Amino acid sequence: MTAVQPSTHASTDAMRASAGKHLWRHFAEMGEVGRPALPIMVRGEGCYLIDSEGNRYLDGISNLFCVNLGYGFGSEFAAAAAAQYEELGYHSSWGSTHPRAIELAEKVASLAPEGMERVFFTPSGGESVEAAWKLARQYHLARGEHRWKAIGRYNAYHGTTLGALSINGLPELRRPFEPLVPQVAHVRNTARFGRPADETDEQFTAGLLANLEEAIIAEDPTTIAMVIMEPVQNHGGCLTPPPGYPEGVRALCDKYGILLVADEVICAFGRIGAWFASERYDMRPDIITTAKGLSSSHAVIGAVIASEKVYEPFSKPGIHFTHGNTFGGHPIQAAIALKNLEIMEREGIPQHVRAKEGELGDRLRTLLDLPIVGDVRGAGYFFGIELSASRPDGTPFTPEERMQLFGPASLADRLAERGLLSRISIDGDDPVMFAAPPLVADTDEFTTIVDVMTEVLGLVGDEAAAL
């Protein structure tokens, strides 16, 4: 990796010692043994992060699929925040509101799919999903129906708060916290890898829709408040919808009076080459959940966007959405989000992603020449590389062998040693490695991603062949 001037912060050893004593990191195995010392990132430049020892890394996953503008434009964000601090540091949007919340709601509505005009601010993506489920429940109640259930998809991730966790289709995340919020059913996702080779798109779509309708009927349609789906499903490896699937889901929701929620916490604001992926795929949701890209994660802010149909029952006297939080639409966060959207429009970010997605996808598909790579799929700047977790004869690797081949020491650490940060999911059927750089990335970054992945996956493939 490329080394630059070390940080002038407190010594790296001192920071690591303090982190080990006080900082409980998210989803981190705190008792890690035999791993490289904890990296401490101190600076960002464009698509790159620099740690406290001067090592430079290409951020191949926008940290958590969220730093859409990368690590530039800091002076503009700082100026927007400073100006807002001078004017008004905090106010809620309960009994009154403030200009930035009004301006941001109007801006988001102008970018959202047609008919999505009502914007409710939250502090995060998980909170957006929570709010959407509550909104769907209360919408039906306001119309005289008691509907409370949700339908999600297998292997889908929607957040970690108790309601969002209940919608997740990931048993390993749900299990430690059961019993969860009742009642959620799960249906097939759009994973195509490993399906019969002669199955047509029409047959695949028909099977998915039949599975969804069977679940709706089994749960009793009159009890189901919402169906929630990501336009491109993150977990499982950037699963795109087959032709006719979004339209079919919309038709089933209409048939049974169910609200359709597009979870666009990752997909919105340029990641899939459009302001909203649900518009690119003609999903026509009733509710959209967002967060990450709304501010390129330079501020802590999310939003739920609702159609006029969903808003209508709440427009009547005496009815209000019984939900809120202290920090939703915070003036400083809203000012930064407005600046983020201004920059994205000025720089033509969604158009840039749509224009370059073919190049990124083609470069990544060269990895299919490696025996260890089973599939490459995705859209925009959001791709998954599925790795083979079995021997050539089809015998699956044992859990120990999977960890040996695809665990952090074998993959994530090796990539980082070569200057590339990625994410590897090994909790599904086959491991998946992600390529989702900041939306300002271009050919040079694509080259680095593919070159480093080719080298590391070649080593892993050799080790797999030797088992």
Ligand SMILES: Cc1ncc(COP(=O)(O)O)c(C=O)c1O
Given for the second form:
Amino acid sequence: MTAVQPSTHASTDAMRASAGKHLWRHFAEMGEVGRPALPIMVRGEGCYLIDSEGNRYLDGISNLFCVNLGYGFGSEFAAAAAAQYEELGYHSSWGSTHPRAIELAEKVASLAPEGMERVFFTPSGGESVEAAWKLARQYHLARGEHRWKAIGRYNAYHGTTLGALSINGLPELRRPFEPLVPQVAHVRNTARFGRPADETDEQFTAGLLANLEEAIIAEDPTTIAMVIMEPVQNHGGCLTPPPGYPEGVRALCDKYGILLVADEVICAFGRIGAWFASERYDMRPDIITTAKGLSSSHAVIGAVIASEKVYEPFSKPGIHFTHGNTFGGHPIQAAIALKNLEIMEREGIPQHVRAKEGELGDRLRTLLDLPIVGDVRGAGYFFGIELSASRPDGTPFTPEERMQLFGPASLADRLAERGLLSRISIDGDDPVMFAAPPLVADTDEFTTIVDVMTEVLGLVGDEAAAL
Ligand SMILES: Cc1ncc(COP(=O)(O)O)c(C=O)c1O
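Compare with the form predicted alone: the form predicted together with this ligand:
Next comes the full complex, this chain leading.
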């Protein structure tokens, strides 16, 4: 084990004091009271994180659903980065390019669904979404049509830049920044829990597709550039597509000349037990957006992957995609992403996830024995555990009761005290806890996840019953 680099601060408390003064954390309430002292993670080992006070945590959510390979293979990543630094520390992919961008584009195209051969690099998932929307708009324009609108789904997260934020179906994230990019419509997602018990798969799918077609018609189909959806929607709790849905969405997009974008920022690169979830679900998108798993988040890199159909108008002389940035396809980041894909292939990561997802799902479904657990769903290593936000008689908990039962102090902190990191989303309809470990996780990690969740959800269930 290599030593942790010495900090310029003498102690954990000194680091916390400095963080409190200078480090503006993301989506974090800085003045939060009553929470444990800020954990400062200093080391990663496989599926585990270790903080500056020596506490060890199983990372049950792959940090931000992004460290697909976990925290291993450091020396291989370091060697790839070091070799690239020796050779060429930076070059863009604008007027000229460099070998690592070419190699990575070729590698990604070889793993992508058939016919998706064109790879445009970005520095993040949100910027992949942003670029996809601009690409869709300019694609239509290049073919003589002015289409600019997007259709997304309720409760879906697609990033925080103003364009990507406008596509988000999360009112509480959008509200502080309105007015956003106008004319984005939202349609039903594939949340099944709470639907009528006698509704068949066919009826459910037909209802979702009818809702999408109504939205397309209401917005005027000739103005819509793209429909964007995650193959498995994260927010709302790992919402998988019902049978017939991906094909139905594809057919509607074809009927109205709209591009279909699969946002695979989480789903790609093994998370759903395939290189691309859109391939597993036969979604046949025109554009795929990626980031996190492309490098297992060991590098700052994302990619937009486009089909030949989308590329075709841009192949003509005199036209180019009017979009770019300094860091897209950065050689160091590309070298690390290449190394990540090499390791994932060598270790058979998508195959491992596919082989083990049944075991993880079965173990998680034992949580359904707890009265507070309403539903367990997902695919690959991407599961949501929906918690009941109402009493057994159906009366919903008040907002204060919800916070008391499902807020960080009750759930996330208690899990962390027992050595498990998870994420609990309480801003949707019902609270959802996630289980999405690094893709190298195996039976021992599943056991820890389920044991700790069983204990903590048991406590929360008792408290809910006493309210
Ligand atoms: C589906 C999806 N799209 C886009 C994003 C935005 O990615 P980033 O945080 O890299 O901008 C995320 C982030 O979680 C995501 O889950």
